[in-house]
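Next up is one chain by itself, shown in structure tokens, the form predicted on its own.
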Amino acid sequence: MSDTAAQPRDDEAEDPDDAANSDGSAATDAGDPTDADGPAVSTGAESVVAALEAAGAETAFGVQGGAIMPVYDALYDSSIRHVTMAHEQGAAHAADAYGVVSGEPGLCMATSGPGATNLVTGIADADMDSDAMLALTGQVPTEFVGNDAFQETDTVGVTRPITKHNYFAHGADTVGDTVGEAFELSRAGRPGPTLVDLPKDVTQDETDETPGPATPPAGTDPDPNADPDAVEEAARAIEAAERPVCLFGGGVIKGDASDAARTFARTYGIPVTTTMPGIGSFPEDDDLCLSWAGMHGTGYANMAITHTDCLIAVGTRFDDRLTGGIDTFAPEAEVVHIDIDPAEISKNVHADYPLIGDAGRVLDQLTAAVREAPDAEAWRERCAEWKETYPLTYATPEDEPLKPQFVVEAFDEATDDDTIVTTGVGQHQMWASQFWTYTEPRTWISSHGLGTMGYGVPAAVGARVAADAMGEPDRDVVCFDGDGSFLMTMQELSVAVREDLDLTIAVLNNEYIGMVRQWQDAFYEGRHMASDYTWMPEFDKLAEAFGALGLRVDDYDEVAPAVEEALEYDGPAVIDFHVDPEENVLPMVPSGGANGKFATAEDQL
């Protein structure tokens, strides 16, 4: 049953069909009787909910509305928990994060027109990061589709480029099977978002067709094993390498392959870098770990990739923020590329040894196929020297404001290794990824490919709900946000208060869109056009207005007590940290530049 009273959007017009089926008969209440095939259904909406329950969905995030109302009514007696969000974009981000933390597809819902279009940013975000998620959208009755009806949008057309696949439901008898298929497709093979558009007549019409077992379409769940001959060839290349490096991407985490990745690297003594989405796939406190590579990755990770002669890349699409200039990325390396999606092989970086299959399964194959470890002792020593030469550091002069990196480290020291970190997008995201030591998968939750400001707060809501659903109520959830990012989705704090969610939001408030300001200083002669955010409200007082704990911190000696108070508070807490507005994220590889030529100071940009 819903945990909150589901209310229509304020802009919804009253629809006389809401209390009746499309043929004019009275709506039928859902009952509890079941048969051998599953719960009995009487409407298309009940079939939708039955399909979700059968597929294992436990939680949905959404906003009520007229066209989706029949499905919400069917949820009233369902075992699925519904969390009403303040905005549909928040519902999509919360569902995304819920899926990342739980390892199961997230589920979000919205009505037609503006409800559906408000989901678009969150769906696109999940698509870019290959996150499993199902979106259900209401639609005007079928007979009105194409007539510019009230709150009609071509949702299927709008979302086709940003979904793994989307569906338009055509009848009450089949809608349950369609929803079940879409749920399973979202996690089959390479994960990604799917969407089912639900015309109101389809969900209101009568049916006694119970949906069958949820299965993905034929051919969408690929062979998990790589070609054995190709594995043998890759194994020989790894054995012959003198400077091997593993590059673990987000696919390692999504494929639950972290254990296999750790076994492979440790068995053969191969240094490890990760991508940003791959943070947590390999413990950053392990001697072999060089942390993450790319535009703001560590200098030692970028040096290792620049000088490796054998790059073993797993579950990465080699995006531009990782590679910099393609011509200068791993220029001396033979590339072994493991990926579940054949479309990613040699798309951006040429693969000398392509291995198509499930990350964990192929790593197991490769671990068994490599007969002896590469002779890489001197290489490991060189990587260790780079760690000493290019450490992540920052200064704390007494005459300068509080440094944001200090705040991140204070939270890291005060929390356990299984703490879940969510972020918005910008400088605060980089500091949260650089100055926190991640040791476990599914603890770093952020927006990577799309780079969505405002992701952090609704993601924290989804992450908290997921941790609680997994029986882990004592896990900390910490959201690092910027003042610009927080302003975009802070309304979801009201959800955290209503649901009594135990999470902490640390706003690294530098009164700028910080990354834009940094680029303006480096590449636009310091012209701060539209990046100055000195007009921000007092976030601690806003938090109190929402009903959360609100704190403000300006000085170093206030950090530890505020962190302790927020973490001990049983409910949502917001700390407004006023940090140095001129602090930059370093190191930095200029866009399109060579990873091995990173800047470690502002005057090098």
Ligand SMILES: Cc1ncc(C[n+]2csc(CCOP(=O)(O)OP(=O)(O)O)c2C)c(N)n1
The other form holds:
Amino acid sequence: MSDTAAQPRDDEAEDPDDAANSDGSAATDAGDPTDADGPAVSTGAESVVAALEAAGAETAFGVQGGAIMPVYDALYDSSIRHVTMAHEQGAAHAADAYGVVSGEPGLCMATSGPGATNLVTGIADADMDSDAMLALTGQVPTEFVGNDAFQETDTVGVTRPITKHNYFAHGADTVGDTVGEAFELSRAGRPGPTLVDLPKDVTQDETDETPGPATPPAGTDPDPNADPDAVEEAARAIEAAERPVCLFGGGVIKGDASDAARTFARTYGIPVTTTMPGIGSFPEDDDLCLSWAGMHGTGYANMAITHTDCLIAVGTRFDDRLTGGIDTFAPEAEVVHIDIDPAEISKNVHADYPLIGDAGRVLDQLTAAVREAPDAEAWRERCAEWKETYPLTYATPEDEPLKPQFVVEAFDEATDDDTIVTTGVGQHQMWASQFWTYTEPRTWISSHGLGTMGYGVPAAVGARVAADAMGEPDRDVVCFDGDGSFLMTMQELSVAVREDLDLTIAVLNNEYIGMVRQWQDAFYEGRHMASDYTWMPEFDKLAEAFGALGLRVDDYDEVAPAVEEALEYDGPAVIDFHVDPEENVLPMVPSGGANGKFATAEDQL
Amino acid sequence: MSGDSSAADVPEADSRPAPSEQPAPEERDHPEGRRNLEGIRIDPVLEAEHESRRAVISALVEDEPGVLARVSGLVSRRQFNIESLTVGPTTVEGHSRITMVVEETDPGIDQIEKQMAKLKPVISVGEVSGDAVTAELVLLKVEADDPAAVHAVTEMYDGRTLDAGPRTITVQLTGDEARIDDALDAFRQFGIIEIARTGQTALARGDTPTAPGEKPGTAGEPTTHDD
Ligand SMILES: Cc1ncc(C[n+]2csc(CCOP(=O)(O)OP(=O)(O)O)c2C)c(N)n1
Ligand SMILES: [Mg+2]
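Now that the form predicted on its own has been shown, please provide the structure of the form predicted together with the ligand.
And the full complex, kicking off with our chain again.
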């Protein structure tokens, strides 16, 4: 290993006495949660691991390397399960998805330089989607920092704009506390990724400072309750509304507020739309549910959001893919906005009734404060009519190839409600969100804000590991991937094979980076510049080469048997579905357009 | 594709309207209302666009490495319109003050404060009220063709001559923005060769704390700073 050979080494840390020392104490005390001071430690690295254990971390995803080796060595004796990934981007996405499924911060690790920069996409993804995650990166020894040492990257500088906060560890005595704080900070208030950069001398140096109980930094754990007077005012506005609509965002899921959200909407008969990250917060088979709004959201959600006079938005940052043009977004609505992050209030859409606090707590406050349901019978009927008028349908002409939507529906039919779906990014992602009926939170795991192709496979790995760790090995994990997206991170299939992870990857293979092709047809006169992916390998054979089950499907009648075989297979399976290359995602609100003017056919774009 | 799909293979058509049969955009009702670029519903009776204005924002921050990079990164990343940014120690050991002069609309100023408040090292942040005491220090190098006239203008604006050579004179000016602007106009006649400005810094008047909740410390008058 050339990278380790070139690292300056601190021979003292290799001292056999130290190793023996740490072994005994760390191993015996590791699992004892009653010991507030945690297990005795002898190095910075052991302190890091002790802090992680004390904070409740159970699983780490990562890749080894010179600068992070001391931490890995300390993990050798730890209760924390480490899942070696093929690529650090995969480690970050797996940790992210693990966090979404488990509700605990995900943990990923990488060495300095390229290891750290490979994490960047996954950290940025977690940042955009407000996912709690801690990244630990190795760094060159402190005295070499700034000298362009081997595998030195200014990781703190690179990740500053894409973390909630990041830390450069300053010494072995404090590094454990720093790591504990970073872990807690990632889930305090509005969640997000944090990072601790760990110079090798800091992790190798001796210390007997056991990290104390971890707490988030002062001022980062906000009051969960909204101002009661503001709640009262919002309640009056809701009572007076004639056309109220809820908009449940990802914050409802992150805040474990789905029950509170369901109670609120059902108690007062208020129709519900969600954002894409909010999918699963409210059951899509409920009569009140209009599914998700935005660029490829349902026509009826977009109609409701356009015509509402009172929008009750919870845990959403009003992303432009949701709002379309701001001028035409819910243009006649008074906006009640519940969010834990005050900076989201009136950032993109002005909040007439800002309610700052935890989604669940504030929804409970609101449920209690509203005295009578708004008189919205006529409005509910109008919403129901829109559901009839603009159903999500697709045509299956005999002379056209297998439709991707059919594949999504077939999987939904063959699996239980608690099935976890992950996706890549592109058309397949939209079909997976449109044609699957989500009913539970934390079952829809996708890359929303960053839109990262390649998220699907590593996310499926993280989701599977999380479900297994939660004692739910019978839940299915299905990844809908695109051919282009699969090609970006399919190496993580090797991890699924090695760890014997029971998951199914459905590649909706249209031999295009189809979303780009769709835009080229709509907005670039059909000039297919660099979007034609007819050069794809045979994914079923590739899967077999990895040691997974590989299947190929071309026709409708092969779908159900292949789905069944893959789901029954105990281990990773890949089905290469050759689907209609010309199929487009509809409806569609063109970028910056009016939600109410969604196109239902290509010629309207 | 392997083989033609026979009629039996193809699933039955959905009886509900296909997308192409659904009403086109122009066949639907559209509301009359609008929002402005700041996401505020436009009230036709009371349509007021927010004008941008100058605001002084003061933040109390932990004096830790990278804090300036965090603040300046935030400002550039979010495209806040900023005129100047100054940093210096306070009366509290380990705390620094960052003073920013920004040109923004009211919602923009609100965003700056809220985004700043989210940075971990930021202890408190707020706009310094309109009657705050503000000052800037300017060093100015002008042509020395008419030393007596330069001296007179320097006196007039309570400046100090720091260096007088055969070809150039360097003066120091302090004051609020209006005063500095006036002085620079007056010096322009001599030919300004170089200029260095610190940017505005500010304190609230009277008993009002400059950053919200700010309390005096015991660090006394700081004489050095190493940021
Ligand atoms: C890492 C990354 N690179 C590029 C893009 C731009 N992009 C968005 S969708 C898309 C097409 C994805 O193709 P594929 O995975 O085959 O999915 P499809 O749209 O065909 O279902 C591309 C290239 C992206 N989102 N992410
Ligand atoms: Mg594709």
